[in-house]
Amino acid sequence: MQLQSLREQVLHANLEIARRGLAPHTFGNASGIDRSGSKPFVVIKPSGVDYAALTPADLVITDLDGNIVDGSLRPSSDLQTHTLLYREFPQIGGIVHTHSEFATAWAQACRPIPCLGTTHADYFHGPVPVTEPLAAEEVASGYVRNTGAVIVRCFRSGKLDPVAIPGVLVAGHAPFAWGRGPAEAVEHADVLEYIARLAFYSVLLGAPETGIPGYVSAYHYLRKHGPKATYGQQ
């Protein structure tokens, strides 16, 4: 992949985080990875850079250990978690960290998101994980390198597949999602929003956190991603 097509592809990832409305302000950021060279480059927003003036140029690229390979700008505060889920999760080309209203909310409630419907299904094979919050020498020892470390830890224990369940929520912090590239990273960023919405409906309603059946959400689930997929054009 040549580097000016992936500043592009992650620019078009940021700019949709705050026409979708997943990220206030300036939170949020969005990254991509490629892995086509020898040496690996990651693309990310720089840090407090508003939305509405980006510009390819404006993104920082650097390599798999953060260190700055072209940029004038201080990269995202979160590049830390962003390359180290990198490089833990080899099957990822792009990554999202949104601060989305409903999703923050199960978050910082320290709560999954249950698969209760088919909606969730289609996109999550299983429960949206929240991870087990930082202990206070993670914070300290270096707070967003960890961040990114309890979410591997998360995947590692309940051996979660990452290409399955592409995101998770951060205790007390937010979600991060990803995907094959920056664009499906966003679109599993908004998806993850809007499950968190229906949940959160969903409960207030009485709905049981035991969710659908579990036939029923593999059905969904593998008629969209499975091997013998039947969702959509071939």
Given for the second form:
Number of protein chains: 4
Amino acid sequence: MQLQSLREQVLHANLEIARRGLAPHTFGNASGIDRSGSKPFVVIKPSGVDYAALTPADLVITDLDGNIVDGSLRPSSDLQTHTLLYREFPQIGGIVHTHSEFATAWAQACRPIPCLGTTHADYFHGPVPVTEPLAAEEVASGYVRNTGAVIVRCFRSGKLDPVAIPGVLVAGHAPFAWGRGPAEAVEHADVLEYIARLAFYSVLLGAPETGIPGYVSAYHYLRKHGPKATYGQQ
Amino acid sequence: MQLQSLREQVLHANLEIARRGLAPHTFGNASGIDRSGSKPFVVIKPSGVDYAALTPADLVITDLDGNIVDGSLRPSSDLQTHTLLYREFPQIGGIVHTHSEFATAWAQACRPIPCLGTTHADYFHGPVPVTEPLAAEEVASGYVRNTGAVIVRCFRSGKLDPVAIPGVLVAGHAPFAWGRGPAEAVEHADVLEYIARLAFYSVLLGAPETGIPGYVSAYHYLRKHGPKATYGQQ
Amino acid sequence: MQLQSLREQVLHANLEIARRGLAPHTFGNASGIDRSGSKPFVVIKPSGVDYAALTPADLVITDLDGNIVDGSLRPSSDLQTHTLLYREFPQIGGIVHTHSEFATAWAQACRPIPCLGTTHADYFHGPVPVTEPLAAEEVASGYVRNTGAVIVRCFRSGKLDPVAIPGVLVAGHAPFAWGRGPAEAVEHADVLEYIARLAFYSVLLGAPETGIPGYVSAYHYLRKHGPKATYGQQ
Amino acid sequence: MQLQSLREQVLHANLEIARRGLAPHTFGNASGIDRSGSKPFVVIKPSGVDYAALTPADLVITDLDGNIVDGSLRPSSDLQTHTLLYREFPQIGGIVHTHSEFATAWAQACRPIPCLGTTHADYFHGPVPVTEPLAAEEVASGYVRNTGAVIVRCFRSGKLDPVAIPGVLVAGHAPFAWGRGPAEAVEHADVLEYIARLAFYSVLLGAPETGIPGYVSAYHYLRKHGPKATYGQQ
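Instead of the form predicted alone shown above, give the structure for the form predicted in complex with a further copy of the same chain, please.
So here's everything in the complex, that chain up top.
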């Protein structure tokens, strides 16, 4: 039951990647985790399969270490990044990786996305950080797992909260976003692309890299998040 | 009767925001006002509801101070900006707020949009102004109402006519546009995005910030507006 | 018969403006001319009518001086530009005016579009020229007719051939394109937008303003035009 | 049988050019080659025919020197570029030529596309090279064939492998891409456009022209290509 529901949520998030144009071809992938039992399991997209052809049964089930529990197809080549993030960020329940245009451009330029407006502040409580590049030995000794490791290092060293900043740019690569579940993760991936696009145009128009005042960004973030949220219907 | 018609116009304007791609997700909102009776009332979108699911009955009715008169859902979180604008600009009958890409980029860059061509001059009689940023105490003491207040201050201090300049950029936030009713407001929001886009490309090509000569912009504005208008079928 | 056929071609060209996204709202217009009889007549879009609602019967028929011969609606507000071009450029049979994004940006920046590649050279035998701005007295004494006059002056003073260069940018305004008939005019308007877009990106990447060598552009233009053309099926 | 299958693959690749928006109007063309028999033959799009109207029977069959073997229509005006590439690059089985926006802009700027990220590295093992411009005598003595010749010269002089770098920018013109067959060629043309777009945005954001470290690009290329590939389902 629960597994079937998670399969459907993960499938839906993968289809949203394509529908929203966040990744061409078979780039991009979404996963979700069920932490309710004694042995958490991860549901993830198989590798290199067209979005149009995906069914819930194609999805691959693994444990938190990436060992396959169920599924006849190879899991996404990014699996070890996902499982490492699930182990290190216990608050998150879904992860989405895209190669969306503007977020990827910021990642390729190795620049964090400054918080230049309230669209950004409503979702990300501070700049979207960019990781360090992987060192040669990190590529050689486990590229995919170490992609997760540089993300975690980026958050730890910057004392960043993955709940308040639900996404990151991997330098020279592309964005990862996450949320409480697969649906929120893909929403965050989509918003990340939108604010990356807005910031690109703004910077070309000379927007101040310092961004908006902290009292504005805090106001906007907190009206949508936390115990005093006032946005929406509850 | 009149209320029902205004509900439908406001619903339609909200759907146009989505259809024209002026705001992703639940960003953006449209409202309208009926000033014909002794107690004017405002019809506005509920907060955080998907455009696809909106019905006329979901819309919220308030008085000019933002007190709810009818409706079971929370009104848009931007309600107090709308009602303040309706109080201060008695000529306007509809307001649309978007986070459209290029207009938001100019807002984030805190730059007014110069009048660089006749596309602009046909709708806005001068540059599209940008407000000052809100001060910390303005955020703390009523952020949404004070968003309206900085807009009004921008027009008062610049001696601008809200009929001749039917929109504004809120610094570090996004645009607001208005018109005689909800339909004209959303048309102005759409044109504002288009001229923001044209101006972005033009400025990158080195367009003069002074813009086109005043005698050209005046000619264009007046052929579509006022007693000597010659454009269209009446 | 002939009139009915021209009505349909002009209607189709107007619909193509909208379908190809060359002008939002009711910006933009297409016309055609029949020069076969003793009294040439022009078929043009009415002013400010939505493309979606246009029928052949809505089109307005005028003589070469812009006097209405048939039609109950007001003609396009740009009529006098069209008729002046038909009088001065006897080789052309259709005219299309748009506010397409990139061509308008070059027009707003008052810069000619340099010939940076073969896409351009296949259609325009040299840079796309930009007119001078209209003087104050030209705006006052007949803005629309004088828009045609600055176009003609631009071609005369630059010794340009309107057949080899089937379009122009009106400074601070937008492009006009033309062709042997309405269908070719709208094709040229569409290609003009495409090469304006390519040139915008290229210039930002540092493309040389001198453009491609003359022997390349001549080769490309002549393979599609004139007695030695080899492109296509005849 | 084999011929019929290749006709269908080539038709499909040509339709993909249009469907993916890689070339407006009749710009762009795809071909395929059958090298299995003693006399290899090439299947190519006819010149200047609308994509929408193409049928398998419209395609033109030629030998490796471009002599027509079957077909009543004129072959693509770029035929001699295709056949020269098939002769010089015996590993390739399909070629696609487009005028896609961002790849063409880099070609017009005469700049190679640096490898700025893993999206690029997954498909192109190094920068996408740009040819030298054609000399005047090369244009005069066989422009189309010499377009192929400058491509081959570019690969030979740079010691580049056309399998590892399945595409090129022709200076002042546009891209060519290739693959094992027509389907892979059009996929490469599409990815080339995507990485050209990403690189454009990245460079404007100040991305380092040196690109990502060689050990990252090698890792990414080799995970999808060669005997140690791990991507996908086989």
